[in-house]
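In the form predicted alone, a lone chain appears below as structure tokens.
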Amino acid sequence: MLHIVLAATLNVVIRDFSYTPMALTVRAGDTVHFVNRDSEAHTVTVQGGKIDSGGLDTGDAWSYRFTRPGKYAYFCSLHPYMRGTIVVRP
């Protein structure tokens, strides 16, 4: 028996000066779709600089698809007290 499974699309949106939510597991091949609803520009920008959604204005959107395993630590490169994780698992 064949069993197929498909990737999934998980939102966080960016409001208050946050990511919601902070914490977010996902599965390698798994895209994160990041919506700002915020009053501010904001980024999403994983630590060591090499995903970054460069700067996202108000109603603006980005998608990043995570093959890799892994924790990724973000934060907005514009205010830098907002953090969140992506844990991504095989």
Given for the second form:
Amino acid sequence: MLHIVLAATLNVVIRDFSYTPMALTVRAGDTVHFVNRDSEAHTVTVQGGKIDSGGLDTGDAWSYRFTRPGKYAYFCSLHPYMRGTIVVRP
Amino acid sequence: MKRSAFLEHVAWTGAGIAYSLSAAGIFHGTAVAQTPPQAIDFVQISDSHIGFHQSANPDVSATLEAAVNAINALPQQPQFVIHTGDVTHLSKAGQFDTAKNILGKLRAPLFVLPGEHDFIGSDRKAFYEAFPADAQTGWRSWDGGGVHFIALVNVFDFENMGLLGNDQLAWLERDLRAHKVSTPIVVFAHVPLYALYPQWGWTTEDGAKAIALLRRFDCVTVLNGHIHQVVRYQEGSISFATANATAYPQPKPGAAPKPGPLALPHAALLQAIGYRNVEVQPDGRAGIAERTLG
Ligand SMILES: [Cu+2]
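With the form predicted alone in hand, show me what the form predicted together with the partner chain looks like.
Let us now look at the entire complex, which starts with that chain.
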């Protein structure tokens, strides 16, 4: 039997100084597409790592393919009280 | 010089004058070696957010330029101009270029401190390439006109709001140790050092440790940016004052659900942005004059 697993793309929207959904579970290999729909600039910065969107202006988007399973806690480096998590399952 | 005018002159400058009679019997007045105590004045600008282009201010380059022109037109040039951070909106090379071009027109010497908007991404190269004079450790101190000036950086690690870190606090402790309690102290940093409104990140996590080191001095002035509005606060001998932006205002603490840019009609915008003139008296008291663009 042949299983074909297609990697998916999931969305996180930034609006009103928050990430929606705040917690997201994906499969290894999936891509998460972050889009800033706020009037303010934000970032997606994973804690203690090198994964960083850089500055996302209003209307900007950034995608990242999560290949390694684990829990990724991220925040906005401009407004660090903005928090989100991506859980990557094998 | 007539005697009354002479006395007035002495009173005004506060200069000590020594007298002597020369061999020829001519009366000489000679200023004594110690320099007379005089006020020192400088200008603070902040939060230019070059690259921002939303309705709250569609042309932040023009308003920064207007502030620079106004400072250059002052009848007496300030000792220096300090920019307390968020020079750019998104740390982009082109934004630093634009900011550098505009700020480069200032006639007075310029100091630039980074804000968290100048450090987006994992490295700080773009900021320090644009303003290399500040590249050694980031923080620094200098003396001028009897005042001890200290420029701190509290945006190196912004994950927990403003943070100075132990290295910088240890440096500050050593830096202050040599100074008498009567030395006027002026401190600059981007993010407010005290808990002004932590809900919006308007605080420095370990700022209380810096404040504890400053408390023994007779007169301390702490000048910040970050919150795009003037908020003054007094704690013992320490006066805190955040500055207006040159870009756009933000809501008063808690006055809106979120601290996003405050969009105002153009005339009102110009009255909410600008620069400030600071004059520090020999006793350390600082007079602050807010100058708006409208
Ligand atoms: Cu943000």
